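Given as structure tokens, the chain that follows is alone and in the form predicted alone.
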Amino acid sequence: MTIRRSAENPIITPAMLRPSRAGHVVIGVFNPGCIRHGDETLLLLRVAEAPVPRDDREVLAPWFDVETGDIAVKRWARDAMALDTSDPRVIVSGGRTWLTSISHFRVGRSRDGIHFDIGDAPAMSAATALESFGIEDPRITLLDGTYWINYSAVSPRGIATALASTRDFVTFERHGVIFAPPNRDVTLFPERVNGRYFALHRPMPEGIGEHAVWSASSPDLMAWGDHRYVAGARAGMWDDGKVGGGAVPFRVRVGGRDAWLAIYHGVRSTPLQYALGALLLDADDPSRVIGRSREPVLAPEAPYERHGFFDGVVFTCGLLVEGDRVRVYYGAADGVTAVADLSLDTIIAGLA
């Protein structure tokens, strides 16, 4: 695979951003949605902030308190009984799971696609009870002159997918939950298919079932049905653990016919690794897989991808296509934002 990582990677790091509130620190800026807006490349960045403990004897979990309209902080003694902090992303106490940070979105604007101006204030942040643990992983799809943003809404009720819209990335309108928990990694197609809106989504069953990519369709972007299984993990391959959506699908022409190309993420079980691959989907029936990457199109190899807040992760929510260049913006090690240019022809040649 021909991969050209930017020489300036990671292009956005926590050190480049100021925290949005006193007593907190930015610990991650990653998994941005991406779109061309006018003559600019625009990123909608997930910014994770954590409260600063008074000393190393306590652990903290921030959350949005609907009653006060502000961020509250829950505290534990680090040596408390039955406290599980083995995963740096979560705290498990008394059978309940809390997050160690809370995420909001900020807008980044760039003329060259590498150097971004990023505001200090959130563009969107937690605002409802179903977002009390934060909002995460935005994807941006332009439909009918409006930018539609789907994102993970995280709360004690689970991880749902919510929808918002904007025309200028200054004001945003929320439309509520479109996929109930547990469901994430939703990508909205940028065109109607046979008169209906389409999406890929990733239910997360427990006990029976697997974390796999499904498709759904809708007449209005709000009511979703016609759910169909699309693709799951593959034993003995680079995505043997689980799979889920990545960037917004885009149209390609392969073998004289139109199709959709969707960059997705796959997880390798041992050793744990998040990498990216491609699905080629039928133009008229996006639930039907025509081709799939034999090997990852982008895997964690650079130091900032292999080591960070959560090691061994490349994860995308957005890309731009220009001719043969597929410019992928991605989160690396759940901490920083990087960019790489891939060859569309090479991606297609690697499908089986």
Contents of the next structure:
There are 2 protein chains.
Amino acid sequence: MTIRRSAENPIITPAMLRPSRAGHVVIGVFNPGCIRHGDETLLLLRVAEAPVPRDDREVLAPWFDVETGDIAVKRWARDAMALDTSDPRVIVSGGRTWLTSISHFRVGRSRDGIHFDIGDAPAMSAATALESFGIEDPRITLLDGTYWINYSAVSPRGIATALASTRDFVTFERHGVIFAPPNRDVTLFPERVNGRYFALHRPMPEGIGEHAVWSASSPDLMAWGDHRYVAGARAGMWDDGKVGGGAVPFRVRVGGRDAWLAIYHGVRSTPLQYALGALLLDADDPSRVIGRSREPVLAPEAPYERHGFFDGVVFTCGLLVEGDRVRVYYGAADGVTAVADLSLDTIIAGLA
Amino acid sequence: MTIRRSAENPIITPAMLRPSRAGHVVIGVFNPGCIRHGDETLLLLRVAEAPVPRDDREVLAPWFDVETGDIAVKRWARDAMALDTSDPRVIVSGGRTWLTSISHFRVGRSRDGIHFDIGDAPAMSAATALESFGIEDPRITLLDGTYWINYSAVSPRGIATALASTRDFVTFERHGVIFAPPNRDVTLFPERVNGRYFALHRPMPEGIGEHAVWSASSPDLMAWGDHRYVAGARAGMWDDGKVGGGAVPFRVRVGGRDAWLAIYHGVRSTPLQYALGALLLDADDPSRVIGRSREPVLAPEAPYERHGFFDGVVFTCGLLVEGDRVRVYYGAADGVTAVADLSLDTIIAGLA
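Write the structure block of the form predicted together with a further copy of the same chain for the protein whose form predicted alone appears above.
Expanding to the full complex; the earlier chain stays at the top.
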């Protein structure tokens, strides 16, 4: 695999950003959605902020209180009974799960695709009861002249996928929840397929079921049906744990035929690793897999991918294709943003 | 609460039915959908069948093999390592969950609503990869002259809700999965609300989230969106564990105003119990709860409700309303079908 990581990686780090509010610190800027906007590369960045504890005996969980319209902070003594803080992302207390940070979105703009101007103010942040633990992992799809943004709406009621739209990345309109919990890692196709909108999504059943990639179609982007199973984890391979959507799919020609290429994420169980691979999908029925990466197209190898807030993660929500170059923007170790150029021919050659 | 259980309860038991195939036994007939059809009461019954083991050292799991179009049987030695058979409904082996029985649907017809003629042949049975563990818990809604049947499609890929339709209960057309896994206990409203079809559904997130009642709306019954949280479990009450849909909602007048009444099921954690209660929902926005039962309207008290395949369960998928009489058909202890007449006035008086 020909992979060119930017020499300036990680290109965006928490140290480059000011927190959006007093008493908080930026702990992550990662998993950006990406699109060309005018002559700029535009990233919609997930920015995770955490309240600063008074001392290290305190454990905090921020949440958006829809009653007050403001962020509130839940506090525990670190040595409290039955407090599970083993996963840095969550706090489990009394059977309930809280997050240690709350994410919003900021816009980053760049001429060269490497150096981004990022404002201090959120472009979108938690605003509803279904977003009280924040909004995460935006994907941007241009359809009919409007930019459609789907994202994870996280709350004690579950992790759902919600939809918003914008024309200018200044004002955003919300359209509610399009995939009920537990469902995330949704990617909307940039064209209708047989007259219908099309998406990949990732239900998360436990017990009976698996965390796998499904498809759905829609007459209007708001209501989704005809859910089909597309691709699951593969025993003995790099994606043996679970799989889910990554970047927005794009059209390719392979062997003289049109198809869709979707960069997805696959989780290896042991040792735990989040890597990226490709699904080649039928042009007219994208629920049908016609090829899949034997090996990851990008796996955590660089130090900033192997070590960070959550070790061993590369995770993408957006990319730009130009000829053979697939420029993937991705979150590394759940903390920073990096970019790598992959070769489309090499990705296709690695499909089985 | 005025509850009149039929003196002939349970009105339908496995002993009344012949198995649909050799080598199998009917272990349950329960959770029927219900509707008036001509001058008859029609039940669409969930019939659970289990393969008969050669001896008691054997544990079996039936499944529909879409390749062969036939039921296959997975076999284990009962004393096999790492085999969990503690829940009579499932077998957990090597991290995978299997079911001990596979369900299909049969039609039952009755003039008096108590004595039903039930054929030996399935009306609908597993037919797709997403139904390989069977089809369960049908609900019937009459809309635009067609009977719409939603049901749980169970497979190793998860528990999803699928849609079928019929005009005669002889031939059925499938319309695919309308709610991606994990989602069951869906009820379709019998009228459009503000021009859109409307449903209650029950996502099943684990970790972050809860098993609660949500709503969704649709332009065409096939594609569903605008998912909203409606009602969750209530600490310290009879439904403190989880809640989900029950029978198809119906229109009522309360205090001179129209509203929807939905009989739902609530699970008490300790001791475990499945009971029924009512949600009163706004006529124009059924995602808005305006009343809810303080106590169950029907709880497992009769011997056939307290003891059976799975103890302590009353669970409804269908009812008939006539004046003040709400005739609830329900599964008891996950094994038999019973019927009880409740008073609508009493249900409404018990709302808070």
